[in-house]
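Next up: just one chain, as structure tokens, the form predicted on its own.
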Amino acid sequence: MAVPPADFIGFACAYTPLPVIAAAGGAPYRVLPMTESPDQAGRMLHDNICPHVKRILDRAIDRDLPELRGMVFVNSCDAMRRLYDAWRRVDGAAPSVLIDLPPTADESAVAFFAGEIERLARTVESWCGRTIDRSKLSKAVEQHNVLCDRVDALTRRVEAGTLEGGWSRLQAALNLAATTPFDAALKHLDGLLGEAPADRRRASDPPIFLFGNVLPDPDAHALFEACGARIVGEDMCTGSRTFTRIDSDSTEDSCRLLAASLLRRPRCARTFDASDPGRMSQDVLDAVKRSGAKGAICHTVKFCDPYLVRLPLVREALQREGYPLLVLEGDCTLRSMGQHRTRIEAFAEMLR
């Protein structure tokens, strides 16, 4: 599907306040780590660093990107902070901004993040040459929520086994929605929802819950199915987490409302509840139970310290309730996923 001309503003994290970009007349464009660009990031970053970060930098160095008005980085981890530093040294790279992300969601964190969103708004205004006011931001939130509703409806069809192409096609739709202007993305999602239901249910395959950070390649999702693992729910950085609804309240400060909505969405390994630091393990367990899965697969990119630190507690919580966990580490290429084929097949067979 051809991407119409737009004032694209890049982003690389699901915590990016996308309505701010749209309110300035820009189109959010997620810089996914999917590229045929040669490995060049090692000239600027250590080899043993997050592959997600390296692949994004490879795209910038190779100019494998649409023309961007600017690039928004979220200080979600040290590797992403290093990417922001390296990005500014790439010839021809778009101007960039780094906003800090609190790890918690208490009132002081919400207030701080609201200030960061306000700073982002002023920066995006300068990039797009348009001012952001309350009405524009409210409309952008409404549009974002419309996309979220379509994604939810499409996800329900995939979970029910009635969308041809299943999770692989859903991931392709999510990638398009994250890299295409609102009207085109909405039209595409509506087209998928308008298709006649297909019967893709494979009751004999064991149900799996998939969670983790970065896995945007639709072929990777198809691989799970080819290995006999039937995905029945997911919580991925490049999956549904990007399309979480944002609260709307005309009486609240817009930036504060955005901050609260983003910080209080389901937690990833980067965020936590200060009163219950191990809460992520219970969140994953609850999600597995709701999905009806027999086991869980976590896919995380190599050298991702937040996930490596939290996974032992997640594994313990799942095992106490009788749910096996398979952990896969990749480098944002389909090649690395293909190397896990035997492990996925063995895990699926164990759950039969």
The other form holds:
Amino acid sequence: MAVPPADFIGFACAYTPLPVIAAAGGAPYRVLPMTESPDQAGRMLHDNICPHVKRILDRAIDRDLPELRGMVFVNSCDAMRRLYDAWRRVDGAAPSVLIDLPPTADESAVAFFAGEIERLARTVESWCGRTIDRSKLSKAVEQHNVLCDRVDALTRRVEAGTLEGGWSRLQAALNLAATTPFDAALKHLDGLLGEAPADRRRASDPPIFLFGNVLPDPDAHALFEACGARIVGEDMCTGSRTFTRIDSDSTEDSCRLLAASLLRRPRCARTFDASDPGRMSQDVLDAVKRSGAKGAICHTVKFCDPYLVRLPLVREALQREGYPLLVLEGDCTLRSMGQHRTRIEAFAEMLR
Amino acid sequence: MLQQYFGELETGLLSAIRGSDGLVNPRKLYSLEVARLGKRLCSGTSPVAWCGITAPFDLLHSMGVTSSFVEFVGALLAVTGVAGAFIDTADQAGYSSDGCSYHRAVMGAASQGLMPEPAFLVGATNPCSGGLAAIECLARHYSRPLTVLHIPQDESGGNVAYLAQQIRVLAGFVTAHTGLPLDRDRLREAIENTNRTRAAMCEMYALAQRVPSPATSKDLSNFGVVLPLFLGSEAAVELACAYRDEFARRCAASPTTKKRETFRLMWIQNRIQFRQDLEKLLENEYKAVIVVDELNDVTWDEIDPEEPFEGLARRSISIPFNGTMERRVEHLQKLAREYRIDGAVSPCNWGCRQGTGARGLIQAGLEEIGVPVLNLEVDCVDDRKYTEGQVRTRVEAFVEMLHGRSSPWN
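Mind pulling up the form predicted together with its partner chain next to the form predicted on its own we just looked at?
Entire complex below, previous chain first.
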């Protein structure tokens, strides 16, 4: 029997409530900024907008996308809001919706975000022609959590050095899981988990914690290893952040639960606790310590204000405790990563 | 340093105003209020709050707090020609040179102890994520309490009530951290002042729309963005009335001003803050007058003094930089029609994602109604990056192009 084509619904941010898409029978498809499409986004957006956004727009202009029923944007930053504006001017682009994302996670913010998720649910229903009910949403949350558990298990394998291909292969698996319907994604992750343990431990290379936002190219992760940087933990938007568990509790309102889970997971540069400003720096420091790293590399796309403005605080916190930090700004291509090779090698050498 | 600067500025302006024989240029009154605000911020006589641009300054004023958005400081540093040194300080501390220079100048000034220490900080999600991040960093730097206003994208659903509740919470936050209570009578008085200011602004802008416009390129530079800092006070009312009355007087004498207005221009977003001759160049050499700035408009309704929080919320949501680009372009098109604009100038401030980011969409939106846009590429705060010759060449070409076009309004 032929498999019907998936009802792909695009998304671009790790804060997207993916189970809502799945509950409507859609398959979340992360529009990654990986493309051979020519640079055309500058027609609509300024060159000072982050390359993540520009590459996504280039893909839409160049029709370098699978057929999408719709596209979900999250108001996570100025650039993402401008992408939503530009997307709707692209001929043939899928219908789109922008949901607003509070910067904090207090009760009123959670209630507001729950309302936005409700609005998203109604929109996605209209795109997919199917209604979402409580049981469908619960099942979608369960499936999402199954994927998260697999990703978590796979990450443990990579950290232990027992998965052939290491971080590069994990990133490829994450990309696949973010762009493939649930069953196929699960099958692939299970396949990887079923592989016999490899022995990739390279104790001589210094352990490094990787954090930042958008770095989906598996070859970039291979480059870190080739430069002598042994990644022992990560926190990236295109890495494990997309696959964080969502609380499930049959007694609570589903959208509220989703909102609380997304807003209250470990903070990135986009969300913060107003009662503890600059907390992100301590969070990064804690993560570095937990991972056993000797230093940290932050990779952020160029022009990303939420990260770039907060990085001095992170650097200060790490330096205070003796952890060097290397900041790399990239444009979502391996070309820019290649230019960083010498810096990564020097950083790894310094940590030996 | 800042206190001395503002004190001398106030003294100088007062002297000039006294010597003007009753015919005071309202721009001088505007500068005087800027100086007085700066002096209050530095004086230590009342609690200071560093805020985002869309904070409810009239509410804070009614509670006895001297408040300002941080970009005000960035602009002042640029005006006084010292922003570069503070930007360098910020860059050396690790701030990216691709970031907004308003915020980098402020971060540098804070790290050097130049900025008055705040009692608390109020971040806002509108207009930009960079500004909110800067406020968070300042709160960390000063170890002072921070609260954040999440400004929804529009007024749909329960958005107004959501923001109104945040503003109520803000009032409680202010009391908790300063001991200053919210006095409903003082708030009512402040809101009434805001409404009087609003009414005078509406009349003033209506006058500025006339052909020829009574406004020169310099008259209302930064006015729409800075005036909210004075809202709630008598001074704001007097200032708006002074502009209205002066414009009415000029309109009555319009034959003498007609010659200088070959082209009517609209300035998009904020002006270039450091001293340069662009406005003079446009006016003197090309008779091209900036008759309106994007933020020189009243986009909000009168606020009900009995239900102030809802009105304050609506005002914050209404700002043209909030929401989708369609909304912003519609507003620019409205201004272009009202002011019969021949062309628009966008400085494209480097480092501004929310404003400059959609440059192409703004240009397309205005060209739809026949208004061409000159996109400059400048840093509005860092004068070291300003290349006068290049700007002049672009301006000359733009004006030449305008000469070859018929007005979109004939």
